[in-house]
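Quick heads-up: it's one chain on its own, the form predicted alone, in structure tokens.
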Amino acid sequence: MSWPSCLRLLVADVCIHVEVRAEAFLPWSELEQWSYGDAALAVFVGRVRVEGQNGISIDALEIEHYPGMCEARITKDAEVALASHGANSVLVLHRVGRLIPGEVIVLVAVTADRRGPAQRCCSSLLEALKHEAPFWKREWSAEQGIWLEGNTPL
């Protein structure tokens, strides 16, 4: 399968693949299709929580983004993280639209020659993604939507 409409940057053996999708995806299938050859791979998969930020069960999480700007921001953050941690490649897949509890929201994968750089880069990029990328989230419960003003703590 080829990935539609994505930003892919390949410079000096560094590969960054960023994609924002409305369609659901299976993280492990995506990783199998992503070509990487480094010794270390760090992966984070985020799912929709059952309980919202206010402690109440949610029926759905709605995620909106600023198309183009969002992918560009994530790509820039990936470039910085790769350079800072000495990693070699990044894959970021992020969902938008209405998602139900348990559905995958995000996949962040990083490769490097060693586990330390891969893990540190993955963690750093995930934090940048949570706090810098232009996504807006609304939690739905009992047919009422509440826009979230901040992100959950680490």
Contents of the next structure:
Amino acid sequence: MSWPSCLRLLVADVCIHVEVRAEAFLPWSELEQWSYGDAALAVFVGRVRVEGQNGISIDALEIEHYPGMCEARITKDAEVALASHGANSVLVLHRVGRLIPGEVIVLVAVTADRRGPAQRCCSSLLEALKHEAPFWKREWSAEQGIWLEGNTPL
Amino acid sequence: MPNSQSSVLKVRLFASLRELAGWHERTLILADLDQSTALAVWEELQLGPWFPGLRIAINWQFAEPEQKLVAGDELAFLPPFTGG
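What would you give as the form predicted in complex with the partner chain, now that the form predicted alone is on the page?
So here's everything in the complex, that chain up top.
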């Protein structure tokens, strides 16, 4: 089964763009290219840690996802978050593949008419993504890979 | 969405489960699909005891272990998520 790695949903004034990428991206360049007209923009950028969850320096972080379900799940969560917080648009970009420390993993951006809805929606959607979207990380150090068993605390 | 097909079930594994099993996708033909649940398939696959945090998706929707399966379903066993 094939599935596009990008889902774009445009309903009324609400716009959702969700994309899983195998290639590195620059979040600030992506934001400049993202079309939005609202006054408020909230942004979260997550990067690969230098140290793994066991405190040891890592060489790389491998990220895997469930193609299709992952994009559909994030899109659904974005719809719910936008409606719950009264925000207007969402951009989610998430990496898969092998990343090095410092490399960008995820960009979540939300626009709204005011800062409150934008910030709350961004935070809510990020937590939904971390707990409900089928991604898995494996930390590599000295050619040993360890699948992570849970997220870091909020 | 996954397409419905006759009398077959697609099973998918990811991440640590895939490496534990040594395969990522398998097509099962169950003798009595009407009586099959995700939990029954898990036990048949002999991948060890059910563990906390293990989740199920049927046709990309989260499901309970006791949910009945129908022909053409795509059943995925999902270890705890660590994205973002």
